[in-house]
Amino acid sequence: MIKSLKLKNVGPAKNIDITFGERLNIITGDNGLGKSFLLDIIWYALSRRWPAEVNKKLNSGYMAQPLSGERGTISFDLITDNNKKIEDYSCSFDRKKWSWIGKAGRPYNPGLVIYAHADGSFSVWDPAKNYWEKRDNVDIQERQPAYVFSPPEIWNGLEDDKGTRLCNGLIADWAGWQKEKGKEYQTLCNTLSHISPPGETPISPGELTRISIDDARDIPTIKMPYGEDIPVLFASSGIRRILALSYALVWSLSEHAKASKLLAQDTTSRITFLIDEVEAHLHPKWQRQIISSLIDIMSNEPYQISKTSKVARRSPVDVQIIAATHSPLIMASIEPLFEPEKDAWFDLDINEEHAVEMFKRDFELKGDAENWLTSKAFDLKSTRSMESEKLIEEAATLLDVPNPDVKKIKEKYDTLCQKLSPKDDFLFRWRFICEKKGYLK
């Protein structure tokens, strides 16, 4: 779990100093101001490797670089899996080595870290599989540094540089889990059902199928509300996003539990979940509940991983979510669950000096998505089209002078009636004022 992050001369913002909430953190801001970049930095702080450094197939997650001619530093505080507080760990950029240099040795153990990238890539850092050990005070680093999936690899499987199979992928694992009817399959079914919008037919697996006489794979299907079973490969972008997200969660926890059992060690007590553009490809009805569903899902029993001690018991897992979003529906949806004591909202914006700055905003209830659009999160003047917004500004300006041109007011009124809904609030108020002053009869 990450507690705080400080950046100096790294990325769009010259300086960033933020303290994260222990449960939910939301990051907003315009395109190009550094939301995805910030998530990459957080992943690096927790795993000490850049996603694209681990998997060259990625088109994102590259190593951060300091501003030209400046000395860049990345500093952070975190809480480790064994509840140890690590404060003010710092690394700086060595231009000659073209690398970030920090304290020598293995990274600290922050618990399980899962990163859902906006493009469909996934990165997983597992303390049971990626956290190397010391022998006679010497680092032993043969283990895989992290599991980083390109979009095709989350579906078809992941191999290391030597061809060793690291993950079977969604298609093969889902089919195998479904045939076995074991714990993973039940957890996947529960996750898919829970993440589906309330009142809608939940996502549920159909029968395994073949999609070609030349493809020997058993392909999972999902039941559609119109009565058909659709192969997951033919699903829409939004459904595929949900399927991949659910699979990545179930696979990460399953693999961690199995590895911990082989090592005869306790499973993690902490999970950090990074998700970029959480609303990507999702219909508004899915956007309205995705955050609350993820919080609920990861608080449910299958995600509260058992300990390996002789006394059987459940151990609560602390889950920290850090999500970037462009969606006013996401912001409106978290109003009922936002708790300032353990949640936080951060907004990247342009300050008065025309520089990028990270603001920690007070989370105020806006009531609906329309009000969030005109809040500091999105900075729109109105929720209308640009043409309608300009038309309304022109109509309002006509009434700002002492003796307005009545002919122009009538012409503007005709245009407003053509372009705006008859029930439009502005049109109603503007017409009332004009009629009251005798400009319209």
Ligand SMILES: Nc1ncnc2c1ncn2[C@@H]1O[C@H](COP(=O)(O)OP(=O)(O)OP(=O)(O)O)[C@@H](O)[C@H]1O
The other form holds:
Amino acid sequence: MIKSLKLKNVGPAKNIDITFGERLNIITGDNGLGKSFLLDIIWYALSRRWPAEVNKKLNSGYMAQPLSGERGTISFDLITDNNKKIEDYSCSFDRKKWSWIGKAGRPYNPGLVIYAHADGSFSVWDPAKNYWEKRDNVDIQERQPAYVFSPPEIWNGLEDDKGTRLCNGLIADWAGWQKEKGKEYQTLCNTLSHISPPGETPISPGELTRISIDDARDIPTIKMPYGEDIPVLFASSGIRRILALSYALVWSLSEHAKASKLLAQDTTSRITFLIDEVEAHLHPKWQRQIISSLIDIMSNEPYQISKTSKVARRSPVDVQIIAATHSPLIMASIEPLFEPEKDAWFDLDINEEHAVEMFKRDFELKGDAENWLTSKAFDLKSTRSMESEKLIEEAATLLDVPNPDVKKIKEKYDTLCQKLSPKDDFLFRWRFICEKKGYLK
Ligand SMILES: Nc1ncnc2c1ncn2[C@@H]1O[C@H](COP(=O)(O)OP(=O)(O)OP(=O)(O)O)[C@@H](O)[C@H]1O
Ligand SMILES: [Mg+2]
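Given the form predicted alone above, produce the structure of the same protein in the form predicted in complex with the ligand.
Up next: the whole complex, starting with the chain shown before.
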């Protein structure tokens, strides 16, 4: 888990100095201000790898480069898995070596880290499978550094450079789990059901099927509300996002439990989940539910990391979520669960000096998504169309002078009636003033 982060001369904001909430962290900000970049940096801090370095197929998650002509530094505090100690680390960019250089040796173990990128890629750092070994007090870096999946690889499987199969992928694993009807299949079904919006038919697996006589794969299906079983490969973008997220969670937790068992060691007590554009492809019904579902799925019984056979489970698992969003509904949906002692909201914005700055904002309740749109999170002046906003400004200006032009007011009234909803608040108030002053009869 990450406790704090300081950046100097890297990324759109020249200086960042933030302390994270131990549970939920939300990042807002306009396009291009550095939300995804910040998640990449946090992933680096936790795993000490850049996603695009581990998997060259990625089109995001490249190594951070400092601003030209400046000395870039990245410093952070982590809460380690084994003893909850807070460890600090700092590195600076060495232009000659073209890499980030800090204290040598085995990095700290921050617990399990899962990163859902905005484009459907996933990165997983497993403390049982990716952590350096210590042999006779010497650090040995032999293991796979991390699991970084491009979007097709999360579905079809991942191999390393030598062709070793690292992960079977959603299609093969789901089909295998369903045939075995074991713990993974149960956890996948529970996760899909838990993540589905209340009051709707939850996503549930149908019968395995074939999609072509030339394709020998048994393809998982999902039951649709209209009574058909649809192969997961035909599912819509929103459903595919949910399926991939659920699979990545179940795969990461189950692989971690299996590896811990082989190593005869405890499973982790900490999970950090980074998720970019958490609302991506999701209908508002799903957006209202996704954050609370993710917290529940990762921290509650029966979804908890399963116990290894020889060693007792450490319970409960601490879950830290760091999510970037553009969605006012996501902000409104976390109002009931936001606790300032555990959670934090960070907003990237342009400051008075026209530079990008990261603000830690007080989380005030706004009540609904519309109020969030006009809050500091999204900085909209109005939630109407641009045309309606302009019309309203013009209508308001007409009343700003002591003796307004009544003919123009009548014309504007006709336009407002055509363009705005009859229930529009502004229209209602504007007409009231005009009638009271005798401009409209
Ligand atoms: N590897 C890198 N090294 C240095 N700076 C980078 C790197 N990658 C991205 N950036 C900076 O981050 C900016 C893009 O930020 P980012 O993609 O994080 O925006 P965002 O807030 O996620 O926007 P959106 O909402 O559109 O996704 C770039 O314009 C560049 O300044
Ligand atoms: Mg982004």
